[in-house]
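Let's start with one chain on its own, the form predicted alone, as structure tokens.
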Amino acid sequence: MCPPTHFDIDYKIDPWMAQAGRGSVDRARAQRQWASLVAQVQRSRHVDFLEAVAGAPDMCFTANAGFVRGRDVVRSNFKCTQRRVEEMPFADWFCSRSFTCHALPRQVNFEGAGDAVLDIQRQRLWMGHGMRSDIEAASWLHHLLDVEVVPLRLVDARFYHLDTCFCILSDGRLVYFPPAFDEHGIAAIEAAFAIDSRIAIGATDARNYACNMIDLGDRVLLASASPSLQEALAAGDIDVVFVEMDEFIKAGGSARSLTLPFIPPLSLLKPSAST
């Protein structure tokens, strides 16, 4: 995780930023919300911290730094030039800690765990493309990580990363916003997840970034959830913990976007294991 020391809306690269407007972030409030999220995560997980860099206002969204599995990191190539200043600080952090850093060709856009969601139950990686990441990144992830990769095309600019509209819970169920995907993506999702394993959320939950939750096994951290979504989560013996994230939602991110999970190799994970 990276503190929101320099967090603000300095440019407009998604509809959320365009709506909020330049310089609209209350940085002190954002810092309090981030610290509260850190405290919740640290109740059951160790957190490493990365120093914020001036001139990189979105660096607090560490999910986009890359995709980590074991000691391998597939570094991000940001599509938007405004965020490319983050690439080297992220890469330096990983390489200085003995991670093996894999770089995709510069022309292949890939935005890390924001667009790459591991499915432990089905032993595959789901990858969003069409907004920030390129479909060509799927073959590179397959080659570098030796894992099946299933591309899902994103079609709604408000949900430009997969983790804004698609979340696989540790019990194997899926929380997702169907209108964010094209018909081929919906078909792939429905083929992989039984109907009783799919929790389709509505537009209000989607706009409140309900899918951008942090799953800690026995509890999830998220900004908001409708009564029906809370009921569905509770049916899996999952406690719902609300964390204020409105300052970050202004920029198009929430709880999960502010964290980058370190995932063990699939060979060490059992389908029933929590992430």
The other form holds:
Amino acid sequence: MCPPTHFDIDYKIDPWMAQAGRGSVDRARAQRQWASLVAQVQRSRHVDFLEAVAGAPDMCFTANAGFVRGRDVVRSNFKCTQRRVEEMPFADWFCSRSFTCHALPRQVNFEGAGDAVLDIQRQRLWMGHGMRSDIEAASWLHHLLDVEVVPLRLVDARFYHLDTCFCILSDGRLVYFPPAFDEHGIAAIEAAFAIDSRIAIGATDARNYACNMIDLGDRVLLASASPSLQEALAAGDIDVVFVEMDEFIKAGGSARSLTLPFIPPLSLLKPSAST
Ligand code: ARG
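Output block for the form predicted together with arginine, input the form predicted alone:
Everything in the complex follows now, all chains and molecules, and the chain you saw is the first one.
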């Protein structure tokens, strides 16, 4: 995680930033929200930190640093030129900690864990494309990480990263916002997740970035959830913990976007209950 030391809306690369407007972040409040999120995550996970860089206001959204599996990191190639300044500091962080860094060709856009969601139950990687990441990234991820990659085209600009509209819980269930996907994506999702393991959320939960939750197994951290979503989560014995995230939602990100999970290699992960 990276502190929001320089976080602000300095440019408009997503509809949320366009709506909130330049300079609209209350940075002290953002810092408090981020610190509470860190404290919540640290209750059950180790957190490593990366220093914020001046002139990189979105760097706190570390989900976009790359995709990590085991000691392998597939580095991001940001589509938005405004965020390319983050690429070197992220790469330096990984390389100085003896990760094996893989770079995609410059012309292939890929925005890291923001667009790559690992599905442990099905031993595959779901990849969002069409907004920030290019479909060409799918075959690179497949070859570099030796994992099946299922691309999902994103069609609603407000949900421009996969992690804003698609979240696989530790129990294997999916929380997702169907209108963010095209018909092929919906078909792929419905083929993989049985009806009782799909939680389709409505427009209000989607706008509140409910899918951008942090899943900690028996606990999820998210900004808000409707009673029906809370009920669906509780049915899986998951504690719902609310974290204030409105300063970050102004920039188009919430809890999950502020973290980059380090995932062991698939071979070390055992799926839990079958779905
Ligand atoms: N303003 C940032 C952008 O548009 C927000 C990134 C949110 N990250 C995410 N993984 N959803 O790139």
